[in-house]
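Single chain ahead, by itself, as structure tokens, in the form predicted alone.
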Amino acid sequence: MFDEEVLRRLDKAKREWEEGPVQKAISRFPERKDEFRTLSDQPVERLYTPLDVQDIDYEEDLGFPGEYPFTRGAQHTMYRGRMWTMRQYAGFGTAEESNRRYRYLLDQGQTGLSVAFDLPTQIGYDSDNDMSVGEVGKVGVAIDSVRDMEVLFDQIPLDQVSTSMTINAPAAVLLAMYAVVAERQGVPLETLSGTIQNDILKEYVARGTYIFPPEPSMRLITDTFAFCAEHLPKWNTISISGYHMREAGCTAPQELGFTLANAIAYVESALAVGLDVDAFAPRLSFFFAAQSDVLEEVAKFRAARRMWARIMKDRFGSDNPRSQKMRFHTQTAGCTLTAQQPDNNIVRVALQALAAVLGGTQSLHTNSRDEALALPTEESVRIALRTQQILAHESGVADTVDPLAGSYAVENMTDAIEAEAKAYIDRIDEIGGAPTAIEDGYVQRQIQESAFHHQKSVESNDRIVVGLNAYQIDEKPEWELLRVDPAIEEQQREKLERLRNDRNNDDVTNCLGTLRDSARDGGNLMEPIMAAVRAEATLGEICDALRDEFGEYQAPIIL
């Protein structure tokens, strides 16, 4: 991009600047630190110039928005044509309560739904299971059957709203429930749009809501790929998630490296069962965290798009630009929220949301100020949503595409993050791929070491967290926190009892038997799951049928 003679003159001028004016300034006003580093512990130079980006080939490395390698954005006009989807993650208590929250958010200008399920739902237990005691409705909404799902989306036309569901091990079951609700609404399946997270590999690494061992879990995922390619062409069949690994403590380059290694494993698994890459890859989506180091996060998002485009083209031979185009949802970083001085979290979230928008996200959730203390109140979620709306309509950052492109600092960071993330992918390939690296504990150990290093830096005050290890005040908390009524558990039990009395239990038994047979003989599991849902089998009954055939995963001890 730059003439060699120009670069030589610039190098000489920069050295003279550093040895002269800079040293004179430092002698009078010493710099705050001996070394500046990003949140991911990458060095930050005092100044970036064309010398730091001299190897960039504009067309090969950056290109134009909406064109390979998509560094500058997934869409040609980005937010000038359509704003990112404002998709607030929400759900608690019963389906009735969550439905009221969804309709409130839609009334306030939210443009997509994102469902949080309670812990029993996430691990495939009904609310009346002994394993569910004390957890029903606590961290999300309790969904035991298609009847709960109908209530959850009551008065919400599924052909007019896109829905993201943060569900993994039983993702196929919840997708089937959603599809059956659409059928009952008279909505054709081919019109449904949304996403199931459906990313089991990161569950083994960082989150823990797994049920089955890796092999049958991967089978369930590829079965949803095939089913949706035929019946739900607008549905994103997986949201390959770096968010939870970042929340567990990994760095930005690790977030990319581990997420893309998992994505490679999913593609390879689908190819192994005979699916065509360009038949399913356009519906793969991603999910990343946005932390507070704005420039590093922008660089990470840009590097992610470029890396995925090259992986799909060079590694998997995809000819379809839609397969090469990374689309991702972003959530601001829950791990950065503090219980101390919670209003400070509004500022943190605003910075993180800005980074996501500057980085070109397709969808965004902004955390609420009180989430370090409890599930968010209605007032808090409104502030979080308003943060996105102010960014969209008042900040100007949505008016031009990839506004930080060409910044010497951002382009240098983009290259550096890509190089480090690629090194992690290469190492995982050497181990034998993501599933093997996870079983070996390699990924978990890397995350643990990064988390430990970060915690040490906070405890030593090398890294300042405002209100936590600096600028503290005496506080008398007077917050009105959202509390989930423990009576919800009994309500769900009563609903289940009515369901089992009302339905045709012979149909349920037959459908569950068919599901077990399909699990045993290797057929696609989505159709028998759909049939069981239509017969009003519960989530727990369906998952138990699969447990009978697949068993349960036992995590190895990682030291």
Contents of the next structure:
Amino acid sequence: MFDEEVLRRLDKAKREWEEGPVQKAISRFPERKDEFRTLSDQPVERLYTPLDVQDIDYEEDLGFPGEYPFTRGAQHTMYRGRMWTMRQYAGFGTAEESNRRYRYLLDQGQTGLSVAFDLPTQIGYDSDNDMSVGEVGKVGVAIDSVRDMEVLFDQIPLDQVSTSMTINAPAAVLLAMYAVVAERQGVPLETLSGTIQNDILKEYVARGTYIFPPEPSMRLITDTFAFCAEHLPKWNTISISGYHMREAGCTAPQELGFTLANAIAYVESALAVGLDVDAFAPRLSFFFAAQSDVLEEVAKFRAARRMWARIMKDRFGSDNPRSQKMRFHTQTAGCTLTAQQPDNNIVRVALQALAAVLGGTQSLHTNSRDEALALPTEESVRIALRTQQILAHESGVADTVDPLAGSYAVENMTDAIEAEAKAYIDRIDEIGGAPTAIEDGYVQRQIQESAFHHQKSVESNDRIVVGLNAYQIDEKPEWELLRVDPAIEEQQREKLERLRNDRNNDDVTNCLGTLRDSARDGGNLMEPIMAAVRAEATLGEICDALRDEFGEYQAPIIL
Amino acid sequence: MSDRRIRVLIAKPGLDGHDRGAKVLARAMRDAGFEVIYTGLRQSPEQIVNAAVQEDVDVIGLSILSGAHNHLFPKIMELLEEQEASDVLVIAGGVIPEQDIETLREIGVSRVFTPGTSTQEAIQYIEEQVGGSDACKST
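Since we've got the form predicted alone here, give me the form predicted in complex with the partner chain too.
Complete assembly follows, chain above in first position.
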């Protein structure tokens, strides 16, 4: 970007500055550390200058917002046109209770819904299954059938909200339930907008809500790609997630490398079943964490867009810019929340949210201050949402696009993260692709290594966590925490009993039979799943039919 | 037997998939010289107690962040008693609200570590509790 003569002069001047005044300053006031490093353990220089960004070609590497390679943003006008979607992940207890929380959040100015399901739902068990005891309604809402789903979206017109659902192994089933609720509300499917997470590979690595082995799981995913391309053109068919791997302990470059390696695997699977890249790729979306190291995170988000654009164009030969444009959701990093002095978490979340916005996120969840202790109370959730609104309306950072571009530090870090993430993708390619690298435990071991390293650095006070290993106070936990009523389990059981008594059970049996046949014989599974949902088969019944045909994933123990 | 190393079973009861803490602690315990067995995810109380008895462990470390501890822990404690293994030290960690800790202690969970506990604190606690006896001295 700079004239060579200018750079030569600058190089000389910088050396003189370092050897002269800097050395003098250091001899009087030594720097705080011998070596400064980012949260991801990348070296941080004292000062960045044009010398550190001299290899950047503006047009090729940065470009303009909304244009290849999208480094500067996914949309042309970014938040000047429309603010990011403020989307708080919520759900607990019964569908009735969660519906009340959603309507509260919409009343408070939230602009999209994000559904948290309880663990039995995420793993495809009905609330009355033995495996579900003690877990019903705990970390999210319990959904057993389309009837629960109808209650969940009662008085919420599905053509007017976008809904993100954190659901993976049984994503096809929950998508079908959502679509059937739309049918019952009289809303045409093509108007539905939202996202299913549908990212099984990171479940094997980090999040743990897998059901089926990789091969049939990948088939279910590509089936949803094909179904949505035809019937739900505005639906994001997958949210390829680095968030949970980052939360499990990996670094920013690893988060990027592992997520993009997973994305490559999904694209390859879809191509292998004959889908055209530009028919499904525009609906792929991503999900990242926003950690506390603000500059590093901004660099990560910018690098992510550039890398995806190049992967789609160069590796997969896409020539549709919509396939090359990475859109992503961000959540602030739950693992940074401390149980100590929980109000401090409000500040952490604000910094992380700032990083996400400076990084150009399309939607954002801000964590609540009390989430190291329990599910958040209504008051805590409101503060978290207000944090986003203050950023949007008071901070000014939303008024110009990609404001940190051209910062010598941020551009240098963007390049550095890209290079390191690329090295992880190359390594995974050598191993034989993401599914093989996960089966081998390579990805898991990398994450565990980083997590352990981080823990050691906190315990040795090499990294300061305010309130935890520094600035502690004596405090009595006198917090009012949200408690999920254990009676919910009984209520769900009763609902299931009623359902099984008053639906047409012959219909259910027939639909499940057809589903089994399709699972065995091939063919897209979405239609038979839709039919089973319409007949009011339960989530557990549908997943059991698929378990019978596909078997269950046996996770290797990697320590 | 006097030089037997402390044996620990790190277990993930229920459907919870958050295993960062469990794995970090397991690794730190190994570095501290313990023998550590990790169950992996989605373990029923039966599976955990059977593994503990079979592996003849001194300690069970339960890691749970899903909120199902009030249901799962009493079952584990009951089964330990049934299998005459109540002498095994049971500790726990994860997202467990303060209000629940007293109840869990009453049913025999020796110590509940809350978020932010260092691995060294947990290791030291185990050494104090089981390291002193002749049967299982740390090497």
